[in-house]
Amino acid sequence: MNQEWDIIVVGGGITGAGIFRQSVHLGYKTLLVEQNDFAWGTSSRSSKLVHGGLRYLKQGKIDLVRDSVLERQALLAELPGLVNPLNFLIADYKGQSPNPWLLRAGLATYDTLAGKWDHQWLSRNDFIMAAPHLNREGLTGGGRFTDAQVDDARLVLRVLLEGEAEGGTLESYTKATSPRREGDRTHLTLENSRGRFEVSARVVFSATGAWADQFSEHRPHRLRPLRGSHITFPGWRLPLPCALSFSHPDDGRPTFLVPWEGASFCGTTDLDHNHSLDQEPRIEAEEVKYLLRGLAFAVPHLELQARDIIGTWAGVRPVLSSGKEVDPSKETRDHALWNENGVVTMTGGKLTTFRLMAGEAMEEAAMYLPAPSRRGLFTFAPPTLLEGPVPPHLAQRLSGRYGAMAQQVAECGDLSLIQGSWNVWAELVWACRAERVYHLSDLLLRRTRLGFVLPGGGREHMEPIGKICCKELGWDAHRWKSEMEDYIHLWESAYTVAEGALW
């Protein structure tokens, strides 16, 4: 790391990954450092949607929605198998806001901005056919439209590893502190298990998300960290042919029911997060009760209870603060960019528009950098055509998730599904070999999502997982036991409903 860098990016979530990838694409010598694992923060704990944000139309955010739906279409075209179309149904109930005419107008505007007419209005009977478990009392019909879904952590990995393949340098579990400008370079102190390093670059990007105020201390408290939590059910317990959106009966907030990776989840909440950002965020009892009340309204006949929940997750959004005591849901979801003497901070915004945000960040930093060797935004490597007996649906999935490395993943061995998930065993082998797995939680919460979609966080599969880790990572029996105990403790404290927490 003791080199002369053009650019150092601090933060390994989707914003930092986009800036890293764009800076490498433009020809700059670039280092990215992340204090935890890649995608450890908000970027592995989102609602897994690549969307324009239909509700932002109501707020008059036309430009934001237009940019988002156009990027959604671009990502669908470039990343089939990772970013996939997702049908949404949005229910209309008698006397509920917004009224059906306003909702129809919103759907029409949404598709017009995307340049793709792909919605329809369903009668009550047709809506019931499409969503047979939905509450029918007061239902008048509703709209059907298309957005997209993504494995957020895998998107981050895909962006980072393609940037590394093009010449960038990545370091996880490396903490950056003390940014300071000296002459025409910005200096940082980096610290990891190998020691302490003093490094410098022409410009440093802070893509630290909810930690932005801590990293850049000159003008703190610009952010309002908000927690969004989700609860997960087995797919058979909450069967969803497509995603559903409804207004929560408590406060009218949009609430989603979404099928994902063989499971189904309900989310999200929107609350001030008043806990330390250095601890894993976790759902609180009142949030679980809130989401269960939403489910009791939306799908009452399923009679879902806390005991049916197989997992949870909570993410902290780096939302810009208005400085006023307003409802969290009314704070802007726009991104912010500021330049403080060689430290350019990008925070807020949406996962969907990460590539546009990266381009904007690089334009802001142009004053510190020589002219780029290339122009325009980066694109992804084209889909890989796999050789050998790989089923077509799996071939597309591996191509989307791993890009140019998909063939090597397929050659890692067992392509059978891990029971209860959409992952295959070969993916665990590849992750251990090639994707910087340092802890079991890296493997089960971010390289794969087994900890999100399997009961017990995947505990029933620990024996074969342990064999893979010990062989590929060189762990002995003592290291494996320690990693497994740490992972189970973490999962029980931050990724499930604690026993007795609701009573």
Ligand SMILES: Cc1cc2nc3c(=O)[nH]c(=O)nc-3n(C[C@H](O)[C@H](O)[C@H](O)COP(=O)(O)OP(=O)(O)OC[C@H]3O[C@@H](n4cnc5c(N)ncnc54)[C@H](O)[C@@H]3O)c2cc1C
Second form
Amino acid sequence: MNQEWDIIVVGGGITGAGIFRQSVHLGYKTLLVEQNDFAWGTSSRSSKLVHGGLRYLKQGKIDLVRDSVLERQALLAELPGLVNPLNFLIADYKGQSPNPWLLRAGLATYDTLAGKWDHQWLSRNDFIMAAPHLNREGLTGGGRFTDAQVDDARLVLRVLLEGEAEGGTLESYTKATSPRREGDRTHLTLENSRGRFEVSARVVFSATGAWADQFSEHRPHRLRPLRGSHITFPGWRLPLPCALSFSHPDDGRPTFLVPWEGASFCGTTDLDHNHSLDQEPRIEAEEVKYLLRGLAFAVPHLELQARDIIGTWAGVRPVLSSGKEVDPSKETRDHALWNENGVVTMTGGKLTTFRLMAGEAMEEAAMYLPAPSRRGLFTFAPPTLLEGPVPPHLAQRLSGRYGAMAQQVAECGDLSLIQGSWNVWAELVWACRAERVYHLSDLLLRRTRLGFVLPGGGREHMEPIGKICCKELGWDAHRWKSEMEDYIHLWESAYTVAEGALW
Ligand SMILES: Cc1cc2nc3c(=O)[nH]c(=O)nc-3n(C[C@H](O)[C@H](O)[C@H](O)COP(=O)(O)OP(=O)(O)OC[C@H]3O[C@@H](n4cnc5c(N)ncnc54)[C@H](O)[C@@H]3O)c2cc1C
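Give me the form predicted together with the ligand now, not the form predicted on its own.
Now the complete complex, all chains and molecules, led by this one.
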């Protein structure tokens, strides 16, 4: 690690991944360090939407929405199989805001900004056919439009690994502290299981998300960490042909029901996160109740209960604080860029616009750097055409998730589905071989999302998973047992509703 770095990026979420990828693309010698696993922070805990955010139109944020929907279209074109189109239904109920004319105008503007026309207004009867389980009382109809969906942690991995293939250096489980400027270089202390290292670069990027205040030399209070949580159901218990949005009966906040990887989830909440950022964020009983009240309103006949929930996850939004005691949902969702004496911080914003944010951050840092050897924003490697007997939908999925490595993934193991998920067994083998898996939780929560979509966090598949880990990672029986115990403890404490917590 002790090399003459041009750039060191701190934080391996989507913001750091984008800056790392862009920096390598421009020809700089770049190191990225992440204190935990890649995508361990908010970037594996989002609502998985690549979207413009229809509600930001209401707030007059036309530029933000335009940038986001154009970027959505670009990612759909570059990453088929990883970023996929998602149909959305948005219900209109008598007397609820926004009124249908405003909603219709919003949908038209949304598509116009994206340079496409793919929405329609549905009558009450058509809407009921499209969403048969939806509450019909007061329903007048609604809109249909398309956004996109992503596996957020896989997007981070794809960006990072393409940057590494082009010459960048990655280190996970490495914490950076004490940023300080000496002469024309910024110094950092790095710490991992191999020891402590002093390193320096022409410029350091802090892409530390909700940790940005903590990482900064002067420990300011610029961020208001806000937690958003989701609850997951088996696809058969909450059947969703497409995503649904409705206003929560308690506070009118937009609430989503989204089909994902064979399961269905409901989200999200938005409240102050008053816990240490060093602990895994977890849903609290009040949030479960809030989301269940939303479901009782939206899909009353399904009678969903806490006992139907198969998993949960919570993420912390790095939201810029207005410094006032306003409702969390009123705080701006814009990103922030601070340039402080050789440390450039990029935080806030959205997953969707990570590439634009990376471009902006690199421009801000130009004052510290020699001229780049290339210009423009990076693009992804083109989709891979797989050879051999791989079904077309799987070929596209592997190409989107693994880029140029897709053929090797398809050849390294069994291509049958892991029951209850959309993953194939070969993906576990590949992840162990080539994707820096150090712990079972890396494999089940971020390389694959089995811990998010399978009941019990995937416990029923532990035997074959154990065989793969022991063979590919060289774990012995003792290591496997302790990894499994740690994973189950983590899953039970942060990825499900604790038994008895609601009663
Ligand atoms: C509930 C929820 C739903 C969301 N839904 C969407 C959505 O659907 N679509 C969308 O576009 N956006 C969504 N967002 C926003 C989006 O997820 C975030 O903006 C984005 O993931 C933030 O990425 P990041 O890289 O800045 O932060 P993070 O992903 O949190 O990454 C920061 C990383 O820095 C690391 N780090 C911190 N300090 C150090 C240190 N000292 N040394 C080394 N590493 C360090 C952390 O471990 C962490 O991994 C959502 C956010 C939330 C909370």
